[in-house]
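In the block that follows, a single chain appears as structure tokens, in the form predicted alone.
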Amino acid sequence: MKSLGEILLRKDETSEIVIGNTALVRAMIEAGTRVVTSYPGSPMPETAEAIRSISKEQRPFYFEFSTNEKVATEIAFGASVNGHLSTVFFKSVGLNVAADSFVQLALMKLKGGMVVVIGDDPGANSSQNEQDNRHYAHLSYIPVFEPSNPQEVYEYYKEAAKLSQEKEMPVILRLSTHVCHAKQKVNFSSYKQQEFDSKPRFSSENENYVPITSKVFPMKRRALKRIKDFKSYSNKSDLNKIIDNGNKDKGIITMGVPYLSLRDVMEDMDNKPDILKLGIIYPLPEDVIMEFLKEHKEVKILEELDNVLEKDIKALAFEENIETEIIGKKDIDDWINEYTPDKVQDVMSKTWPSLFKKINSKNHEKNVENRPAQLCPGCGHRSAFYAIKKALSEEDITVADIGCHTLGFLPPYEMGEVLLSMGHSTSTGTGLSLFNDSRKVVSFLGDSTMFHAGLPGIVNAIFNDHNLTLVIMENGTTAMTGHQNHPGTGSNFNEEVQPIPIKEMLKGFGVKNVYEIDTYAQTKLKEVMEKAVEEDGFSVVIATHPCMLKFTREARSKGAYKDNKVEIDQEVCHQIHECVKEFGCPSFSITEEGKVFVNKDLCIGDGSCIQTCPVDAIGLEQSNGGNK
């Protein structure tokens, strides 16, 4: 059986189911893609894990998870004004950290071409938020292709980078978590390594490559002019699609993933309404659109969440003087969440109520109780926020920041009040500590967040001389995205690199306070906060310990873990029940006769919850049966 990374790699004709993330890197293999950038971030991640199954020496481009979203935009930026195709790509709000490169590339002459992949998140299965990417077209004059399924995923950006070759402009592949994840057989083209030379093909002698005054201005033209004449490719494209099901009443313009839904909730349809699946969404085929308007007496535009397609093309019908009926988002729920089938059925439902039946939501109610996310057992974090918890008042104020800790403003730690963005936390603590006299500031902020975007705000508590106390997560990886490297942990993607120590840095920039504690020692954490809090200026606490799920799965596969677990010893409990409702290990729970018990299952013997029984009677299992 061939490995991923030989599939990736055989250069003949072939199908293999893969999800799009994995069709991805083909497509970028046989286009001859010479630079690949990312930072992790979810739904994206697969696609890096994709590259690693090519080895080094194999591997036909250079890769490299950058620090953030912001440099690895501007290293492919600068890999292709040299010559060389490029490809950056990234989770949805990964694109506002890298919006202020971003907006500037169709400004530019780039000469290799460069692909930027989105992962955008309807549904905000991992996002903060469900910002709709397809505003940054219009902002930044960029096209978006925008495929349904893997096998256009691998199509789509073939196409994309032939273009932005040919054109030498930036193009968008917009994906969203399904496309990402769903899974397809798709057919792989043949294809031939492209050699690469070394040369470098950078000259700014009949190029201007700095949009400073004057310059600005015949850049900009050329952006707008780029992508106007960009429509006429639009309009001819067959990645746009019409399914002629007969219906002149009614039309429905619909892409990506909408597209699959309205499919499967048409299936068994009689008196199917004609579908226009666009693969080019902006800018828009108006053309194409114009036909089918004047073809149907009504028209639903079917988009998941904001009305971008809609605004669009209404405003192309009033120009055109067009009198089809164009029927758009119906009420604020149109606007939230994927467009999986049930929620396509809904708002069709809503739009033509003859056609497609109303969802009888009694007939769809789950008797599944939710599961609350938590921390993974053994995490450093739990540890953290049970002893930081005791050394606060309740008065005092804490700030979270983005990573596997924003889970401490969940019960029962309920630490980190406040959320906004990747590295805001040292900036947002400073804001709520100014004119603040009585109630403390802290604020967390994980290790890989703080080299992706917390230095700025550290370096201003610093060079302002804020009054507050920052607490470093350090579990030694970028742990919610997959375990991804960061600069603090003496490996990249490609090779073993030389670490940067948190703590020297921090006393490097001129930080006063440091301390550094393992989150295992909950009563010397505890003693150390309460240090830290009380001192003038700002302070830093380092709360270290190695992410568990990763040292445990790394233990397994060198046949070096130990399967210890846990045991509560009955006679001794005094049900205060202090482990489970103020540490939280998910490993215990409660008998309705207010016993405390183990899930074996669940537990992974590290023993961070021996010190939180009061009455001592937690303890790892002896094989004779006693608590040790």
Given for the second form:
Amino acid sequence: MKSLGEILLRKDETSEIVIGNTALVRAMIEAGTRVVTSYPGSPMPETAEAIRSISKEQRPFYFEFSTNEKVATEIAFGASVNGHLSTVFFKSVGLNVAADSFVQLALMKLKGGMVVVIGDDPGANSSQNEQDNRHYAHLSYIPVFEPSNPQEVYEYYKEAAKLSQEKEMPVILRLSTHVCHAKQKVNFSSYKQQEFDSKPRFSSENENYVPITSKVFPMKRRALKRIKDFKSYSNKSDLNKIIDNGNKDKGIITMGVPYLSLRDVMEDMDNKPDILKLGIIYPLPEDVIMEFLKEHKEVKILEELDNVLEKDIKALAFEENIETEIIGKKDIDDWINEYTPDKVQDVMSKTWPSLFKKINSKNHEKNVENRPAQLCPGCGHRSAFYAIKKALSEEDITVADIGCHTLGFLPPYEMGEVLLSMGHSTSTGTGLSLFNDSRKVVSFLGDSTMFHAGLPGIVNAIFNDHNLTLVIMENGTTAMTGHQNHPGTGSNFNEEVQPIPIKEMLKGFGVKNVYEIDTYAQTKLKEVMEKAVEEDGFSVVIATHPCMLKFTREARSKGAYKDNKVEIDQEVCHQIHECVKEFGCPSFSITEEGKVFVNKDLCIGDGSCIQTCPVDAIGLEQSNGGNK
Amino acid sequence: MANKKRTNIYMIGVGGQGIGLLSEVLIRAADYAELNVRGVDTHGLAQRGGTVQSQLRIGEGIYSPLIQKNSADIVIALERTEALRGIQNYLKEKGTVIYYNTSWQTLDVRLENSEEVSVNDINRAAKKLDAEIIKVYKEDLKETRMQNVVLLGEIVQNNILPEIKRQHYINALQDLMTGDKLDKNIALFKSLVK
Ligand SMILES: Cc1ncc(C[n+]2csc(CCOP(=O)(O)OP(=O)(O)O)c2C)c(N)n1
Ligand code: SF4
Ligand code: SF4
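How about the form predicted in complex with its partner chain, since we already have the form predicted alone?
The next block holds the full complex; its first chain is the one shown before.
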């Protein structure tokens, strides 16, 4: 078997089939990065998996999952002003959490250099929005490099790191979902491991690091000057390239994933437009763009999500009195969803219908309904929702948060009716509890999310004495993003540590009513919930059960997995369908005649369903007959 | 302009069925056959039970790993509902669909809001496209988690990707696993591919 860790550390030139997130790690190593931090979030977590493939002893840099993106950013910043090349990576919306510190970075002299890697998610494949983080670059005066495939991820990171070090300023590497996850053969250079020392180089003697009142202005001036100077690099960089198809009439300016899609769509076309593919998307290579505009009669700006390039290029053309027709977005649809080849075909057929064919949509005989992800077989969250639903009345208000348990909003549970962002639930629930004497408010919150951004809302509910119930869905892991540790689990990325016990922490905060109960104890959980929502003030129920996907995986790899299954005693079964339709474990299948049977490929035999059957028809396989 | 030779492979299944391994073996086998490849898998959510897809493009003049609708030469599906979804959305005319004949019921089927997809539904959709259909099922397979390797074996046995040879797949499997797991998978693969 190939060892990824060995490949990533190999000193000689090599090539390997990897995803963008893995190529990034090799680039970090070659560039001499010393401190890397993150908080999990799609599309980025596989980067940490690649880092994990290198043992801690052999890893040439320090890595940690911090408690949230802001903390991770601050650690990378601190390391950089101490002289170490650092990198922080996180998902699109992570930048909102990091923003308060992030927007200060360009004001500072980053001695060691610092690369901020952001995984945007056009198409909202696994995010709560499609935010276009190019806007943040304008806001914070930080240059942005945008690769389109794994080979470029590797090359652009190294270039970004080099520039960041030279210019002592932050640089953003902006990725997107299908750049992170694209697989191809990537060619890696040979490299020599740099000699590092442990000398702290931070000094405030000749450098101001405290932007207060009028001290802000020289720092801002320098930031603006640096971004202005960056343009001359951008103009010369070969990361911006022209695909010259000899077309004097039509040209297209594009970048990243839309560029790849465009090349595919144009591959078999005659009269191909010329293409300017931007690798540095902020600050723009203005001379290169001007030249390209002048050479063509019409230029289309093909960009995913918002019209960031379009506005800048139109402004530039206006200032320079260019007569070229510049075609930007046509309608609202152009702002939405990922620019896959199909989407680009559609966008381009609206622009130049004579060149680009329209896609004909087909009618299908049978509509195949979507299959959204569901809580896994045996998931403790399922038992919790099933029991809590019975404890509440129809009109009570349930507030969701982000994590696997968000899926409780789907039928059959329909628990969690409103969602903003990670950690919002206690405070949104608080707002819903004001001027509300009739409908109880219950907020759900995952354990990792509680440590990430949930604590301020909890502290506020105590501080301002609010009236709601918080259910902490404690499964001992950050499940949704691939089972990373968090401060309550007893391990960090690198080693075992003292866990922070949630119940004691809340008691220490002064929450009077804290209950802790295993979610598989469904009847008791229901009773506890009934009691908690009746109490005045802020009450907390810690609904705990280990993530069963993680648990069974670990048991399997240790050889300790008990291959139990449940089965249904068809003679006892009255086809009440409580198990399939209310409890809703995906292991239950139903025949056209309404018979229920257990899909043995799915069932993990945890038995949490047994108690849901009113006539005791479900039992473990070996002890058939409604055995509990 | 003559079209360059390109093969688009669209794989689809349900989270937990092992589509990741199947796509990883295919992309590596294609690479061992010295073909130019681009691929991409669905990553993202830990939970099981949602549709997952993987796309693989082989040949010259390919840029994005993403396949356009109705342009897959081959659709590989790990169960029936997803097979139908894959055919309707991605299979091109006169393409090939190969699927494992099992069913993971969707929530709507379990709630009795809709009917399960049958072999007939698949046949009808594929015939409309004049496509070749290969239905796979191995009665004596002990571990359902190895249905992906059964499909792989049938792909090779039916010579669906003529440029990629038996040994290329074995090399790919050897890249990806060791020990008992490797032995079991290789043994199964060899038993299927003569
Ligand atoms: C600001 C931000 N960072 C990261 C994410 C990605 N993300 C989605 S859910 C989640 C954590 C879920 O863990 P937990 O709260 O323990 O719930 P579980 O999935 O374990 O049920 C993360 C990190 C996000 N959506 N927003
Ligand atoms: S990954 Fe864990 S927490 Fe998430 S749905 Fe599956 S069992 Fe539940
Ligand atoms: S034991 Fe019951 S709840 Fe657990 S996986 Fe099997 S059917 Fe689902």
